[in-house]
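This document opens with one chain alone, in structure tokens, the form predicted alone.
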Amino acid sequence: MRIENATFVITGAGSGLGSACAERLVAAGGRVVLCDLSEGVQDQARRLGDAAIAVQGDVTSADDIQAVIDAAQAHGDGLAGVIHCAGVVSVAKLVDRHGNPADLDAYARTVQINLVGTFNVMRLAAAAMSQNPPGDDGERGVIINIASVAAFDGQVGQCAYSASKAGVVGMSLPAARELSRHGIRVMAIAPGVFETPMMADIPEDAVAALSQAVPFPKRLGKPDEFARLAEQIITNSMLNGEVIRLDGGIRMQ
């Protein structure tokens, strides 16, 4: 698949990994529709110029995401792909220090956004891309979801987050198998610790410890390194039905 003159939806595009993906695809000649709940996504689209538009939306809303898909189809010659970066991080122990059980609504919210939201974006994007004329190898589109190393190495307090990201991992292969008849590929990236706004709330000593836990290179990942992998997935049609860890070799304890 070629990026030049193709249109891609990027969720969670207001900052961090999604923002980096938008910058890289526009630099490669692509068009992007940026989706985020934050109003800052509008500023991001303006910075990227005419190749970018922004549509605020909630990934768990069928109406919101259909509006994003419709905007993408109007922004170019059909929707070529989706990079789904939207999600939340949550930390809560099953039983706290006072013996109280974890909040069930908080657990459900994490799963709703990270897992149900991913399914929502994937189903609506796939329906649109299935109508595209086939390109090389009969390809009609590509979906890239974001998982996490927590899907495999969940830490204490990450039952909700790890379960939601493990669900994204679990959907990757069956979705790729199902959508193969439409010429649509499905991939997932499982990043480790990256320099994103979510990391800004973590104390410096904790960030330093996380950096030292990475075998090599001993630092946090950079958003553009994630975006470069997403670009490679888009352009390499043999990448399908797989989850790629992008983590410097870290295994969380």
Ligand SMILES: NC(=O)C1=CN([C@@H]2O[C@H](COP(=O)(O)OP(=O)(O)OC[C@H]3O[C@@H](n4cnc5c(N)ncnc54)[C@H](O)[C@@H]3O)[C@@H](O)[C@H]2O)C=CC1
Contents of the next structure:
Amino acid sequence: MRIENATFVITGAGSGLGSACAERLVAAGGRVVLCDLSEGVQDQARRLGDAAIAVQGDVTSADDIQAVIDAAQAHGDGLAGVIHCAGVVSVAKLVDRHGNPADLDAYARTVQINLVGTFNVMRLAAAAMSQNPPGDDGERGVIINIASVAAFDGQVGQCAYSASKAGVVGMSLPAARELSRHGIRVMAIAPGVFETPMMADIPEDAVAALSQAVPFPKRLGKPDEFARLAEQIITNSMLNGEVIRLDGGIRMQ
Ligand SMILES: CCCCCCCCCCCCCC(=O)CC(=O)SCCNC(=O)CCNC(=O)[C@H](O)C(C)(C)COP(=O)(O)OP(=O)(O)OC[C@H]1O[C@@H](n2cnc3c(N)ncnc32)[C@H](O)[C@@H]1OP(=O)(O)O
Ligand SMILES: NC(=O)C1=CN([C@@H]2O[C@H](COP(=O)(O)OP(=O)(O)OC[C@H]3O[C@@H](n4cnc5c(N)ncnc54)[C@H](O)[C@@H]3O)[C@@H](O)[C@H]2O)C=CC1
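To test you: the structure above is the form predicted alone. What is the structure of the form predicted together with the ligand?
Whole complex next, starting from this chain.
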């Protein structure tokens, strides 16, 4: 699929990895519709110029995401793809050091945003893209979801987060199988540790430990390194139904 003059929805585009994807797609001649809960997403759209518009919304809301997709249809010649970066991190042990059980609502919130939100965006975007005229190979669209290495190597305290991301991994192949008849590809990226505001709350020694745990390069990833992979997934139609770890070889302990 070509990026130039095509329109993409990027969720979580007010920050971090989503923001980097927006910059890279605009630089490649694409048009973007930025969705985020935070109102800062409007500033990001203004920075990117006429190729970008922002629609504030919650990925767990059917109405909000349908409004984002409707805006994408109007922003260009139909929705070509989605890079779904919106997500939250949570940390809690099943039983804390005082013997108290983990909070159920906190667990449910993490799964609701990271997993149910992913399903919500996929289902509404796929319904819209299935109406596109077929392109090369009969392609009508591409969906890129974001998992995490925590889907595979979850650490102590990551039951909710790892479960939510493992669910994103689990949906990749069945979604790709179902949507292949419409010419829509589904991929997921499982990042390791990247320099974004999501990592900002981590104690410095923990960040250092995570960086040292990366075989090579021993550092946090840069958001544009993530965006470059997303760009390649969009333009390389043989990438489908798979999860790509982008992590420097880290296997978390
Ligand atoms: C490496 C810790 C990083 C903390 C980061 C918190 C914010 C996370 C932002 C992540 C954003 C990116 C997300 C992503 O997709 C990529 C990743 O997943 S990066 C990995 C992020 N890691 C986590 O989120 C782990 C979070 N867990 C914790 O911070 C702690 O486990 C927790 C606070 C939940 C509990 O710690 P503590 O109070 O020390 O628990 P205990 O005192 O009960 O310890 C019991 C026992 O378990 C050992 N332990 C605790 N944490 C870890 C660990 N992460 N890895 C290995 N072992 C751990 C602890 O040392 C005790 O062992 P003893 O032998 O009894 O000393
Ligand atoms: N930073 C990292 O090291 C890693 C991040 N990831 C995943 O990558 C994705 C992006 O993470 P970052 O850019 O690092 O985080 P970030 O915190 O910088 O950006 C996430 C964005 O999602 C938005 N968001 C959260 N909940 C939302 C909702 N319900 N509706 C709409 N927007 C919502 C936030 O407002 C924020 O702007 C997340 O899914 C995260 O789990 C995965 C592995 C590693």
